[in-house]
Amino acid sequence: MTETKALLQKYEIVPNKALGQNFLVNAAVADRIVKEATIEGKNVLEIGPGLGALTKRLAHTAKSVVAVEIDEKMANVIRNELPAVTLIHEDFLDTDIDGLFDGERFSVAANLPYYVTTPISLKLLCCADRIDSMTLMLQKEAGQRFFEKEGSKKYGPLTVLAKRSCAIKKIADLSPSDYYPMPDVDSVVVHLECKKEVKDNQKMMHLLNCAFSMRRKTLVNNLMAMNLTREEAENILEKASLPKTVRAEAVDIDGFERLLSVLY
């Protein structure tokens, strides 16, 4: 924590709560994240490096590190303190993933801001065919979504896309005291090992966005938003061996795979 406070003072930074700026100060947790990420000799993408507590550890182990930071003051810290790291100063949701690492495969390590956890995770999962693994720190409630089962109210596109693309495990639970300033919620570290054979995640994402667009409606009604007639939507469900009255939250991963196969 001493180093964190020193950097905040040196660069005259006041943590921005709106941007989720809670900095990891538990060195043991940072070391474990790097170990579990298994990024020796690999390209690594870090999202939201903040003051660089995790970044400097990644840089000592990885082949190369690209850090994407939206906040100018935080970007300035990385520029000055970790010049060997390639910094991209922009919102990660605007970052061209295809242009990173000259097309080579890479891994991800990130302390995700709570307010954009789902959009960032979905963007990464849509590119899972280029990613070896993702080691993510996130709000505990958000982390649980990776493990939900069909039928749950929190089961949705993130759950389906993550389970389709990755083998997922929890690494550690984190308390507010592991951060400065302390957040109001607990956090968790999850590791996602991407499946090499995964493909068509962009198409699956389009299907899932339609399927879950109105959760209280049946899947038939939501599929009609894809310019299908009711008869066409019902025929697709029949070919995918799904009931005509089913809702998206009741469809398991295999069911969505069948739907994708029928549609495309």
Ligand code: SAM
The other form holds:
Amino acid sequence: MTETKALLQKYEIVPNKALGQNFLVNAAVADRIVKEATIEGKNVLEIGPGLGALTKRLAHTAKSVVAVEIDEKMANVIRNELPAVTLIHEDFLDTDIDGLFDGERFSVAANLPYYVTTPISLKLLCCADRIDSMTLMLQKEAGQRFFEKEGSKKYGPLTVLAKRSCAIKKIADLSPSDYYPMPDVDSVVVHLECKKEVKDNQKMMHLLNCAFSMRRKTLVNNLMAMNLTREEAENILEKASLPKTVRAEAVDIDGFERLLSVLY
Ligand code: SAM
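Switching conditions: you have the form predicted alone, so give me the form predicted in complex with the ligand.
All chains and molecules follow, beginning with the one already shown.
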């Protein structure tokens, strides 16, 4: 806490709530995340380094660290305090992941900004074939979405993409007092170990976006948005051994795998 406040004072920064700037102040949690991330000798991507609470630990252990930060004030802190870290000042949603680490594999560690957790997670999952693991701190409800089962209202593209690509485990529950300023919500740390054989996540993402586009519609109706006639969509479902009237939220991971292989 003292260090965070000292840095905020030194750089005359007021945390920006709109950018999800709740800084991790529990050193034991930061140490645990770095330990669970198993990044010794690896390339590590951090999204939103903020004042560097995780970054400095990652830099100490990893082979190389690239940190992507949207806020120029935070970017300036990292450049000054942690010159060994490669800082990219931009919105991570605009980052060209293919261009990072000369195409080498990498791991991810991040305390994700609450307002943009889902798009960031989906973007990372789309290139899970290049990622060894992701250790993410996120809002409790957002973390829960990785563990949902088919049939639940929160089961969706994030759940399916994460489960097909990774072995997922919860590492820790965090409370608002682990952050400064304190958020209004509880948080969790999850670790996603990416499966080596993952492929076609971009295609799966496209399929999932269509399949879940209107949750109350049947899968056939949603698939018709992929330029398919009703008859074609029904045939695809039949070949994938899925009922004609099924909704996307009732289809399990294997069902989506069958659908993907029939479609492509
Ligand atoms: N890693 C630091 C820590 O644990 O104390 C800060 C975490 S804070 C929850 C989230 C950080 O993400 C902030 O520094 C914020 O400016 C940054 N951020 C917010 N939106 C971003 C985006 N779209 N791309 C990159 N960084 C972003």
